[in-house]
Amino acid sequence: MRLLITGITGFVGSYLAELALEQGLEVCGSCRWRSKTENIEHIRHRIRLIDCDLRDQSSVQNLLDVASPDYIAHLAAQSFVAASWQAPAETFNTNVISQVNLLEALRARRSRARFLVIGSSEEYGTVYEDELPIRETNPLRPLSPYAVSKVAQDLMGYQYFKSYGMPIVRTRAFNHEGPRRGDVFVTSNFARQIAEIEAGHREPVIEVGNLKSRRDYTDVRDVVRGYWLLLERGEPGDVYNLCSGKAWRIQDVLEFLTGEARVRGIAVREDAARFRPSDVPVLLGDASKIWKAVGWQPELPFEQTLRDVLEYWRRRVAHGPVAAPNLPMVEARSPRTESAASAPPKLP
């Protein structure tokens, strides 16, 4: 059996590739000529990489001709919420058009490959306290261009299932973290700053955005296990949350990581550039549906995840200063949108 992973060189794609190889699958992956391959160098000799621009229909057709997959996990995306505010058109083009091209190419081939749509808890957007924990039936009220693009991918998967009977399973994963996570994301960014402070590469100050948001975190190694179970046995047309059912404040994440630091007296400084125009105050999920369907639940405690992320950055920093990220790290809402009075009206 053969699995095609779009975005195989990315954070989640690399872990799914490792898991699939452990399961005895043949693994193919799409990548672009400029894709960084550091996440998969240790398994590169065991997988087949296929150059493809998913936004180009002919390139996608060639990808499927070469890969001829039995399963497809569509992970390739512009996945950084903050970047979607700066480049909404690029986010839509990358996330929505790429999936259209894949589904149209599969339909033209009359393929019966099982297809996993990778959605996000960001699709839920504005969630009210009486709606927690979030179930798959909760209304979708997206609050960023990225979230809107993921809603489009989600509903597109449902439409192709209903219209053409394609075996498409949809997911809405809540925050997932682990080693290899890009440093534009908050947990990895905190860990990198701490590692650089420990190494003497920066002053003992961590720059932060709003620390009040609460997020439901799961280890990426648990999430990819859930993805594979859904690819194998998830009900086509259905949608599943992947989450831990526990919420951490960003403040709690910061305090845990600084508590693990090898130096003391690290100060915290708020950086206005790290705020979003709007953000989701709390995301706390209910994973009972996926548990009943395929028996999945998280196994790795988030404390271990955070320790592993910090060790990952210590190893990277030990090889010398790491280049600054290309995008500003934005993790939370701006002060002007913080008050309840500014919240949008509750929708039916």
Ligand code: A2R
Contents of the next structure:
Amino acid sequence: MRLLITGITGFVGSYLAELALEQGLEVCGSCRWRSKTENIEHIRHRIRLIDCDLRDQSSVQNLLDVASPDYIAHLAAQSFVAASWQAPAETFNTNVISQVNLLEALRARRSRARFLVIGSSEEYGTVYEDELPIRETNPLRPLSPYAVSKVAQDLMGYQYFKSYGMPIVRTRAFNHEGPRRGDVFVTSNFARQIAEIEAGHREPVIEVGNLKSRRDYTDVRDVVRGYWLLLERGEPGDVYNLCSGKAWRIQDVLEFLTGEARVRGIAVREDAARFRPSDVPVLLGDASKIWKAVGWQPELPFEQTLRDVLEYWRRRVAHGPVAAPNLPMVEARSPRTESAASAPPKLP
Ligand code: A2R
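Okay, that was the form predicted alone. Show me the form predicted in complex with the ligand next.
Next comes the full complex, and the chain you just saw is listed first.
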């Protein structure tokens, strides 16, 4: 059986590739000439990389001709919510058009490959306290260009299933973290700053954005196990949350990581550039549907994930100074961080 992973060089793709190899699958992955391959160097000799820019239809056709997959996990994306404010059209182009290209090419081939759409908990956007924990039936009220692009991918998967009977399973994973996560993401960013403070590369001050949001975190290694179960056995046309059912405030994440730090008394400083024009206040999911469908639930405690992320950054920093993260500078107007308690009136 052959699995094609788009975005194999990314954070999640590298873990899914490891898992698939362990399961004895043949693994192909799309990558671009400029893709960084550090996440897959250790397995590069065991996978087949195929050059493809997914925004280009002819490139996608070649990808499918060469890979001829039985399963496709479409992970490639502009994956960073904050960057989507700076580049909404690019976010749409990458996330929506790439998936159209893949599904149209599969349709033209009358392929029966099982296809996994990677949506996101960000699709839920504004959520009211009485809707928690969020089930798949919750209304989608996206609050960022990224979230809208993921809604489009999600509903496109539904439409291709309904219109053409293609075996497409849709997912909405809540936040997932682990080593190799890009340092523009908050957990990784905090861990990196701590590792740099420990190494004496920066003053003992952590820069932070909005600490009030609450997020439902799962380890990436659990998430890819869920993705594979859904690829194998998820109900075509259906959508599944992947989440832990527990919410951490970003403040809690910060406190846990500073508690693990080898340096005491690290100060915290707000950085206006790290706030977003509107931020989802709380994302807390209900994973009972995926549990009933394929028996998936997270196994790794998030404390372990955070320790592993910190260790990862300690190792990276020990190899010398790491280039500064290219955090998108969001216009420093006062952030509209809605709280679920004082949420705007419900739309019909
Ligand atoms: O940008 P590259 O060349 O390093 O490759 C990234 C790939 N990618 C593309 N591949 C082909 N054609 C494109 N036009 C294109 N644009 C991006 O997607 C990289 O291999 C991957 C994204 O990796 P990360 O940013 O690390 O995302 P992560 O965390 O692995 O997210 C996986 C999925 C995404 O759909 C997210 O929206 C979702 O999970 O949360």
